[in-house]
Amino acid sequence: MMTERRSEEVDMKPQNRKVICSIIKWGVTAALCILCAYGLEKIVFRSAGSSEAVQMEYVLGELEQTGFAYEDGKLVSEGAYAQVVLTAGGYIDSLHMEYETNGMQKAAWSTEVQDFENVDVTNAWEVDNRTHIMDKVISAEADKLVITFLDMEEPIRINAISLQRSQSFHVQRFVFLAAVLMACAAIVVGYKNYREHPERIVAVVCAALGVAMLVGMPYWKFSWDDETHFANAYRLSYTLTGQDTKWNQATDDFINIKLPFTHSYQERLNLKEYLDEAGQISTDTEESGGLRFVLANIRNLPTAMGILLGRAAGMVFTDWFVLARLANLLFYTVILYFAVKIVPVGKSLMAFLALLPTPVFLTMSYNTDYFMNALMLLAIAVFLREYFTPEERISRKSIALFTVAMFLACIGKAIYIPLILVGLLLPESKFASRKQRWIYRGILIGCCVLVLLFVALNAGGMSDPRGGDTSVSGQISYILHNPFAFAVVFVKSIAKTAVEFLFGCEATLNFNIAGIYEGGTAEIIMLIALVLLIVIAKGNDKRYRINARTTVIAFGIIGVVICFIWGSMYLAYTPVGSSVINGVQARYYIPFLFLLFLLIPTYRIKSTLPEKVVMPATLGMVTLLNAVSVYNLMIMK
């Protein structure tokens, strides 16, 4: 007995050393990435410490200006156009202005005085009426800075104005650089894992890219329906503990879209200070939603847990606001880890699709699509593992995992219910008997029915007022009376957007409020990488061939989902009788892209590239796409 115990202790020592060495290796890697990011921020971007920043303040009454009146120590505009000239005589980092106005104003800066009729609007921006402090990044070498206000419907009152000559340390960009460097380092350092455990490096890269994007996400509405999902998650965080929801001024401002846009790092800091103070001002209390509310908002659970933990720890508003998004990232990373681990084929293709900028962007916002996208990948991974092992019996664990993942993925959007039926395509050899096969089919069909019932019980209404003159009953009546006209509109809409939605940047490089990154090179890189990954996904292994019957049926199921997407938007979001279908977005295609691309027959094209070569190249390309697009659209200068 003692001999066996000593033997076990001896065997454990090398394993313990291996774990300790791994921890040290990754710790040193992270430290080097942080050090390199700090060097880049200080040297390349010329960041100075806050005490080193040089600020030039101006006396308003002594400024050269046109279109303003000097009243009580303030400059007040008198017409539709006004201009103020600031002497600079060197490098200008940013413009600081304190002001008051009742409407959104358009302004433009230049280094030369211009006539109002010929103002260059290249450097134009909106002066937001929802705030009274602006820090506009200039980053130019000039003798003077000319600020021109254009087409003003409401007067603007300038209370103070100044220029900052040097840039304070940009924490936001520093974290972004460190995270991107960590993703790159993980790809290089983790070379030993690509053969047996590629999911580990995928998870590290996913976490790093998520953090890199998180620091660019502002505190105001930035993604699709952010305010609605935030409200549900916030209320759920209280309901989980049986408490009434305590709203405050910060939550109200976010939900009602009253927070101003932030165009610089300093403006972000100003908004953070306001939100942390507003988060202490109570506004209303709402009764707990109860069990039904919890079930109806299960997609918000990771976010709600982040909010709950943040509040329990005594965090201020902006801290738990960020923690909730980190909870989304943790959920997405864990589910992606297991999906890549389980799927027997197309690991690189799955990682590429999951880590493209738009899916990561959805994860780092309050939008709940990330929840569905992750679980759909997990369910498809389980299906493919069972499909490509016809000689093995399906386990109860696989049935449960596939069914639960599909159920949770579909309860938010019933249009994806047909994807549950993909599970029916498993070969008969997977089942011990006909009875077991019918029980399995019954479980899947029951899952579909349960999702439908769940959605029906929690439906908030059939029409979407955002679509304008919408009416489901009126639209159905129109379709029945004009079937041919509807069919033409329907088919044209799907066909016209097919290429862009499947291969374009609408579904992959789209950052909603921040815009779509159409950098040309990035889109070409994405398209080439996607095509190559589709071609080599199944390699030259005959075990991973999908037969014609399964391919046709699976394509048909995806086709039904696409029809459901367009049909639902036509019924609930499009005005009656419209010749176009409103509201359909490329992100709605993301849940089935992996399965769709894997169904494309590429068997005649031979590929023997090993995973240890394809995976690091894939992660390198997706890291590049994220870094370039996020920096250009989200990281403030």
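Numbering follows the first chain given and starts at 1. Rigid core (definition): largest C-alpha set, two forms, superposition within 1.5 Å. Predicted model, so just to flag it, every value in this text is computed and none were measured. First, how it differs from the form predicted together with the partner chain.
- Core-superposed comparison between these two forms: the C-alpha position of Gly67 differs by no less than 2 Å.
- Taking the rigid core as fixed, one finds a CA shift for Arg157 of 2 Å or more between these two forms.
- Remark: with the core as the superposition reference, the CA shift of Phe116 between these two forms reaches 2 Å or more.
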Contents of the next structure:
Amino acid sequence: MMTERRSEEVDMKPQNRKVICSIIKWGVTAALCILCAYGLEKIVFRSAGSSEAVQMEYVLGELEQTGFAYEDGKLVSEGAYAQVVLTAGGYIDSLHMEYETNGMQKAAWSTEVQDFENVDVTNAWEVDNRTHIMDKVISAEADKLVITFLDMEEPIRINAISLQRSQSFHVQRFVFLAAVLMACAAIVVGYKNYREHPERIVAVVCAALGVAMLVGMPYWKFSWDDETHFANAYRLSYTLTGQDTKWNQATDDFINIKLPFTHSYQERLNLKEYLDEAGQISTDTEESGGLRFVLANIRNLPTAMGILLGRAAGMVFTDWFVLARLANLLFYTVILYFAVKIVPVGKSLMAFLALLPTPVFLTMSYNTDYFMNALMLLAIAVFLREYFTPEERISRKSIALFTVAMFLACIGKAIYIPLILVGLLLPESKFASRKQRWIYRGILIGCCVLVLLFVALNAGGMSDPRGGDTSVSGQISYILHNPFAFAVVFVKSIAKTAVEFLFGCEATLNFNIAGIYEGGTAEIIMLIALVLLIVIAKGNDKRYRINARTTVIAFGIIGVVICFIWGSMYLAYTPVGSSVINGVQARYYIPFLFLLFLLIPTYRIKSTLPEKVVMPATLGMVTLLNAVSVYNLMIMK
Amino acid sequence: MREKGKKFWAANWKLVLAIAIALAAACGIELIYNLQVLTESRNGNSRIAYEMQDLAYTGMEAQEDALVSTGAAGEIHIYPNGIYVDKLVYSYENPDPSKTVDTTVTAVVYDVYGNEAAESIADRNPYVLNQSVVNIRGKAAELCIHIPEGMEGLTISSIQIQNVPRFHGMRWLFFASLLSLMAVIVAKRYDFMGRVENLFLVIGLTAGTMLVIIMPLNKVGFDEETHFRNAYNIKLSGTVSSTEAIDRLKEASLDNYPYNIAQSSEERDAMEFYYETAGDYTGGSKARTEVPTELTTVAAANYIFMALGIKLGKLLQLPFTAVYTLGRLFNMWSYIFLIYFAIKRLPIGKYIMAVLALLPTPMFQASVYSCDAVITGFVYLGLAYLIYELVEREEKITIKNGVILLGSLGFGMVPKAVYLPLMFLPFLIPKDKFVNAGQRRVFRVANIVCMIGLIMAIVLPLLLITGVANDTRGGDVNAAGQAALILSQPLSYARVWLENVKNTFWSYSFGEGALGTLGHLSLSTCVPMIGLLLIFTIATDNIDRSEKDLAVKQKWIFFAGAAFAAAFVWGSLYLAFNPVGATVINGVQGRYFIPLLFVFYLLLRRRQVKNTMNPVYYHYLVFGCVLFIFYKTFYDCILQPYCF
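Give me the form predicted together with the partner chain now, not the form predicted alone.
What follows is the whole complex; the chain from before opens it.
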């Protein structure tokens, strides 16, 4: 007995040592990344003007100005145009202004005094009436700074004005840098994992890129339907504990899109302060949603759990607001980990598609598409594993995993229901008996019916008034009267957008409110990597060949989904009789992109490029794409 | 002989039959295009003329049978009451010779659902015509001709709607060439296996010839008037016959304005009719003049192919428009044959070159008066011979191959010596490739002589011709001042350069800038697809599963050569075309990088990716996409807007 135990201890020792070494290695890597990020933030980004005075305060009454009256120690504008001249004499990091106004005002800064008629509006911005403090980034060397207020409909009252001469420590950028460095380091340090466990590195990179993006996400509506999904998640967080929903000023402001835009780190801090205070002011109470509400909003579950956890821990609004997004990231990372682990072929392609900026952006916002994207990847991974091992019987675990993942993915957006039918394409040899096969088919069809029933029961008003003069019944009647014309519009719309939606920036480098990152280099990197990964996805292994029948049927299923997407938007979001289909977005294609690309019969193209080369190159490219786009569209702004 | 004929027929009857079917099918397509017009003309609506006084108008005055613009913005309304309108025709007389007649026609037509939808058509009329024929091609509720402000005295008359069936030769040719190509690719599929150059030749010659024929007759390419002048006035004799109208095509004139092109087949016919007399250069013609020939620059030699086409046309006493087209045709054919020989010689990257050479911009540049096609052709030929020598290590380099290699690179670069860094690449040929040390020495010396020649081609004009370094089109340009600025602030210049490169990299490597721009015409409508096809071809070029490739070191040196040449392109334009201290480098066009693109693509090619596809299907896929891009682009950008 003693001898056995001793030999176990001897066996365990190298294993333990390996784990400890691994922990130390990753710990040191993380520490180094943080240190480097700190160094970069301190040395590189704070270099400008760091040696000069920190802040220059101005006495309002002594300022050189036009169009203002000096009243009670404040400057009050008198007409449509007004100008203030601030002597600077060196580097200006930012302009701080405390003000009051009743409407949104336009202002522009320059380093020269200009006529009101000929103001250069290159550096124009909106002076937001929803806030009273503004910190505008200037980042220029100048003798003076001229602020011109243009076409004012309401007067503006300036209470205080000052110039910041040097940057304060930019926590956002520091975390961003640390996260990006961590992603890069993980790609390098984890090189031993690429052959056996690439999913581990994918998960680390996913988490790092998510964090890098999270710090760039503002506190206001930033993604598609953010406010609606936030409201649902918030309500769900109360419903899960059986409580009535307690709304507060901060949640109301977010849902009603009343929060001001922030354009600098200081403004972000100001808004954070406001939200944390507003989060303490109760406004309304709403009854618990009940089980039906929970099921209808199951895709908000990770977010709701994050909110719930934050609230339970007594966090202030902005902290649990971030925690909820981190919960999304955790969910996405875990599901992606298993999807990459399970999928037998195209691991790099899957990692690439999942980690492109738009899918990560969807994860880091309150939008629930990430939930569907992740589960769809998991379901397809399970399907492919079973499909490429025809000699092995399908396990109950696989059936359950595929069905549950598909059910949860489709329950939020019923247009993807046909994708459940992909499961029917497994060969006969996967089943022990005909009976088992029929049971399996029954489960899948039952799953489809269940989703449809659920969606039908929960369907509210079908028309979406955001589309304009919409009417589902009117549109159907119109289509029935003009079937040929509708077919032309339908096919034209799909064909016209096909290349952009499948290979363009719309579904890959799109940050909604922040815009599409169309920097020439980003597009080329994305496209080259994508096409190469599609071409070499099946490697050099003869087993990974999808037969023609399966390919055709699967393409057909995807075709039906595409028709559903366009058809549903034409019915619900497009004015009756329009010859253009409105509202269809490239992100609706993301859930089936992996399957679609893998179906392309590229098995004739053999790649002897090893996974240890392809995977790090893939991860390197997505890291680069994320870093560059997030820095330019979020951190810089 | 009979036996031979029988054999040929036995081997090719399928092909002949397929082409015959293709030509007949093109006639069928032509019939389909005319169906609606045939119906309308049978209903008695073939020509509906409108009396001027019956029309609703503003800003115009009625005078006899015409409407005269008062100088204010004017409108003329025509109400066809929902009938199909193929063309709207009106005559005009412009009293102001300094202006072209540019109107806008708004057509209120019925969309697919039968709802009214307004479409705006810019009707920019060629300077030499006096009748406008606008394609409407739809059931129209209303047509409105908008006369812009400031056209005082412009007389509009003879407004009519035309629904006359017509056999459009160019449209027929377009579809006939496409269908014939498809027939040839399918019928001769096994003959093209392993001979991609033959497939390129068939596509290039057929599609290229068609493209030249449908190309508008006045300037559409960048600086085409200068290139036409260089080709027409080439110093092969003391003088050449010309006319005033032809001379106006040799300069930037209103006759030649690239945005006032014939917009319908009728207008094109009218242009041809105009040049039949105004461009009659033949003996006995009243319009004929004799102009002295010119030796513009050393680079004039590159116009030899275009010049030969012009000479041949004139020798055959062809009408001027045919002569003009023949010059373009020779440019196209020389390009296709040069690339054909380059692909034939290439041991690797054959598909990459074939696809790249058939893309819209390279083909467009070959179909107009431009020396780009000859430059690209010769540079590619030189590179192909060089790559062959580098990859095929066993064979010794022959004198013939050495001459072709250096001669092609040198001759190709003469007009644009900015590609000079590529001339360093032949130094990569290793010692063991030469028969003996003497041969190696001669080759190296010849290489150096070529380089010196190219340097002279840059330096001599700068020394001998005052102001040649400054292109005034760029504004307040001062090459010496710009150079001084760069030398005093090299880092700032590097930043400006990198910023400009970054902003245009995609466009100039896989995008619209290098491969989708059609001179003064619109951009290709297949831009994302061009990039996708190229990337796919680069990834799958290795269809012969060959292990041959350039060595890593050679690849890096190739890359350095191409990168330096690209930097020279940017740098030369920064010096010669931009005001001192500009932070945006103007004047750089994607087409300048086409000769370098093949080198860049070759570096992306991975021999570890082996394409085991059936070459027949691979040809269908790759060249099917090439044909789609080519024909869709030119249908959208030339055939439909200018030849219907």
